[in-house]
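Form predicted alone, single chain, as structure tokens, below.
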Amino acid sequence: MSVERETFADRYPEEAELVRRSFLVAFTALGLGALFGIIQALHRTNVLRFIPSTDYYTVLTAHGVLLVIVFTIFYLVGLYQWAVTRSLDRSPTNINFTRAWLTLMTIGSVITGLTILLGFVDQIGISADVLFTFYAPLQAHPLFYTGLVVFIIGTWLAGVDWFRTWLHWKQDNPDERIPLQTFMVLTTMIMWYVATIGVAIAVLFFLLPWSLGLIETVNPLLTRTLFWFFGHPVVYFWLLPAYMLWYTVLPKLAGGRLFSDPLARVVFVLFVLLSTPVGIHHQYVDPGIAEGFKFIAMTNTMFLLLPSLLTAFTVVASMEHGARQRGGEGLFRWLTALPWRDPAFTGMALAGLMFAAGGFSGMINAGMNINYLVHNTIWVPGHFHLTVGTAVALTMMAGTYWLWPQLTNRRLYSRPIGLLQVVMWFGGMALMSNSMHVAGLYGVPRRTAEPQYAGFDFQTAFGSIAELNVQLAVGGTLLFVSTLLFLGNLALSLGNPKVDGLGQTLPEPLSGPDDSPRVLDNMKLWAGIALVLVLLAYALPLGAIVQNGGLFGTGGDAYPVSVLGRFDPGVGLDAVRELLGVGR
């Protein structure tokens, strides 16, 4: 077999095996995370109830987290270590600290998810009914909090492990650029050291200590505060494993190579420097954050666009030089030379169409005034819809019809069926995340079970809020099938047989990094600066937080009260045996 089609299982074995894995993690959460999302989708709506409102949030929580943290971090891990390998041609440092950090998240993703499923069972006593955005007054039992302890802490370690392995290639190759893949994995662990300090202090400072009784109260608002720390870079820790297909393997896909190396390198510098201090625009709504500080993160988020805009013209640009060298002739007729019957191309270009969209909304969201019209309205999640459910999640579908056989070196199942999978996805997202924006506009509110609005005239621009559910439920009932058939897809793949010669090469960019300045290269300026944007941001809307509302706040009730002492184990057998039907 020549080298050119040398998959990577063939030459890194235990590496793809570890891949593997963490797919594995990933796409058993997008399995359940679907199962919740379309339970969520028919009750809203009212097409079809089967468990009770009571039980709503339940449901909300393990979809949101098990499809925002557990899926795509998952993912991302998965992604990275076959990108550092590859792109280094070099094997962990230590295979075993390889293994031990992706254990860690796996203990971690399990303990938080059964704490979340637990919730369903009220004689227990555990729940963790707090959502996504886990902050006060809403407490969970404290097993969720050790659980995302444990798996951050794991994330942590897989940073370690990457900048260990690029660390050692760097002795033996002291003038060699960081190749484009490790750069992105290296600059995407910064962003991510950097954003997990505000959810590290408050989990383990205040959180954790306050659901185990070992502090009386937290300050809701200080709790809030170093979530969005977190809460709004992480979008784009999901999103970066996104940014790097679309630069390193969709130009291959279209049958061309990318752009520019160098602009790939200063959007990811950017996103380092961006991301963080801009937080706050979460919180315009919230009293206790003074207006000019809510103004400097409004101006912050703005910057964001550059490297958005950057990405549509590097990516756009290496689509058409693929397309042309395919033939393609004509100001827009080379679209027609593009690669449409091929999943891995069409789901990605899908979910870059859809990510330009999710920007726009995400503009709106990000302006003081307009984010007042649509806050806490179903169209907060009909943008993230947009952005983490379409551009992140479909991109890592069709990546992996692209990668999968270089998993296992087994063909895909179907291409026809991954055809369908992503544009039916694509079709359905379209539907759910339309009806979310329109009846965002009129107010309807999100996280809730009962959005029904008995009595009143609601007159929408493009029909009634009914048309708006069916919209909703019959995308959600799409997204719902192209799951299963995405799932199906690859299970069925572990059929075929074993072949040689799937091995898949990435073309070297246009313009390559010695075109870029070294600089770039300078991991501790760019995290040194990240750190500085951060410290200028946050410390005095911190600073003031505390000194109005002290560090534990000023009392009030948390939500579900759920402390260790409420558990009786007695209880909780009797509950498991009433669901089994033991002992009746």
Given for the second form:
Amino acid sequence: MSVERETFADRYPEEAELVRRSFLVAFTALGLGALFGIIQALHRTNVLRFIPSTDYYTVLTAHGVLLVIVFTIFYLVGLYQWAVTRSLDRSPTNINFTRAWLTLMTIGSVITGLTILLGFVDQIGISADVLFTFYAPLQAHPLFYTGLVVFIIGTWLAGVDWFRTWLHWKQDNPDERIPLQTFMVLTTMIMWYVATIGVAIAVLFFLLPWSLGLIETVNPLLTRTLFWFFGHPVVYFWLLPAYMLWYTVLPKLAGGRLFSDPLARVVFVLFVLLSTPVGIHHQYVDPGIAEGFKFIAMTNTMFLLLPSLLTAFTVVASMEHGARQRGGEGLFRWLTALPWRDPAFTGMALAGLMFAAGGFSGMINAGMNINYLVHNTIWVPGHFHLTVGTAVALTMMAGTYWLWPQLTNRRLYSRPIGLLQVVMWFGGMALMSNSMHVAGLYGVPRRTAEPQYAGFDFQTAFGSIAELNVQLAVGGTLLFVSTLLFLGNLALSLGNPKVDGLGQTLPEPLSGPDDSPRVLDNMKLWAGIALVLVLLAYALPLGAIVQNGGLFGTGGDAYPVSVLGRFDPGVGLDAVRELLGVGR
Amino acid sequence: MSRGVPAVEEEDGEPEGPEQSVSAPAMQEGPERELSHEEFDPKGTLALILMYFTILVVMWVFMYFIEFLGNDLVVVG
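Show the other one: the form predicted in complex with the partner chain, since we just had the form predicted alone.
Following is the full complex, with the preceding chain placed first.
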């Protein structure tokens, strides 16, 4: 076997196994999440209903948490483990530590996931129908929060592991620039550490003690604000692994080279600085936060367009470089010279295209005045199905088509099925998110099993709500079938024989790291500035919220009430017996 | 210690020609030529981005139209 074609799995078998394991959890969550997705799509549109509407929140929570927490973040840690190992050219300092954080994350996810799914069995009395946005007054069973804590501690340790590996590498290579992929991992993790301060405080000091019955009340506005402190930057935690694939793998697939390594570094640093001090833009309609703070959050949010636009330029230019090297000519004709029959390329390119559309609806959401038009309508899920649901998820699936053979030494079962799958995702999402955006403009609400209220008609400028429902249902069905094709293709790939020579290398950028200032690699500096910006954006509003409502609020009941004190083990046991059909 | 995965950055040359993407069809054609940083002028990218900006501006103005001209005046506060 030639050294050039040696795969990651050949060189780093233990690390490859860990990456495969994290992908396994990610894809299990993807399959389950997709199932809950189609149930929602068909139920909301009244096409097919086989669950009671009272279970809709359980379905919605499972869909959200399994996809945007478990699928995306397990994919991230797998991809980042591959990237750090590959780009630093070394194993983790202690692979048992790597195994430990992955196990911790898995245990946390299982606890949280099971707590949500138990919501389908009313008799047991355990549920967590609180959605991905798990702030008060919605209350989950303590196990939900406990699982989240365990999961997040696992992600923190993953970051420790990668920083430790980098520091050891640095000792051996004191004068070298941080390899680009490792730079991306480290900056993403700095952002994650800053972002999770909010959710850690919310869960540990308020939500968990509250659900355990240790404290009577919480200040809902405080937990909401702490949630969105984390809840907005987490979207970049999902996005940055996709960015890593776009910056480092997509140019190779296109047949070219990354246009600029320095620009890529600037983009990741901008996300560290700008992603956290913006969360209040999710709270434009919340009473209790002064308009001035909301305006500051809006301004900060608009700055975030900068790294996205830099990415659009750099990534498209890298694709164009590949197309020109393949003989592409003209102002637009070069697009036809791109390798559209490669599912990994096509999936990522279509994901990027949808991200551009998501950028538009994101600007609308971020605008303080125009947000009122779409807030809490189905427009908002339409937006994030373009961003996390396509830019991130489709890129991850497409990236897997390229990465999976190098992790298993087996060829993909079917490249044409892969191509069909990514195109079907694009088509399904185009239908579904279009109908969601349009329906949102007509005022159709989100987060409800019964969007049509009795005695009320939504006025449409053209077409009809029925037509939008058909689009949504067909789109959702295509997305579900696409997920099945993806999972089936990967599963069948495991039946292929092992072969040699599937290894891949990544081309060096046209403009390399030496063209950028060394200060970009100063992680302490960026972490410090990020914390200062967060303080500037959040100290005053949080102070005002506590001053007005107190740390623990002024009362009010949780919903649904599911604290431990309400759990009767005898009832739970009876329910299990009933399910198993054994003597009662 | 480093075990030395052969990153292309460190390779002396590719004996088997340009490397094919592992997810691409076997018959896919490889690059015809090599373009350096100086030779490459991303004018297609510029055209696409200008097109995107135009769409953004038109759609944003359209939304603004719906928000302010499609509704009555609202007094906030």
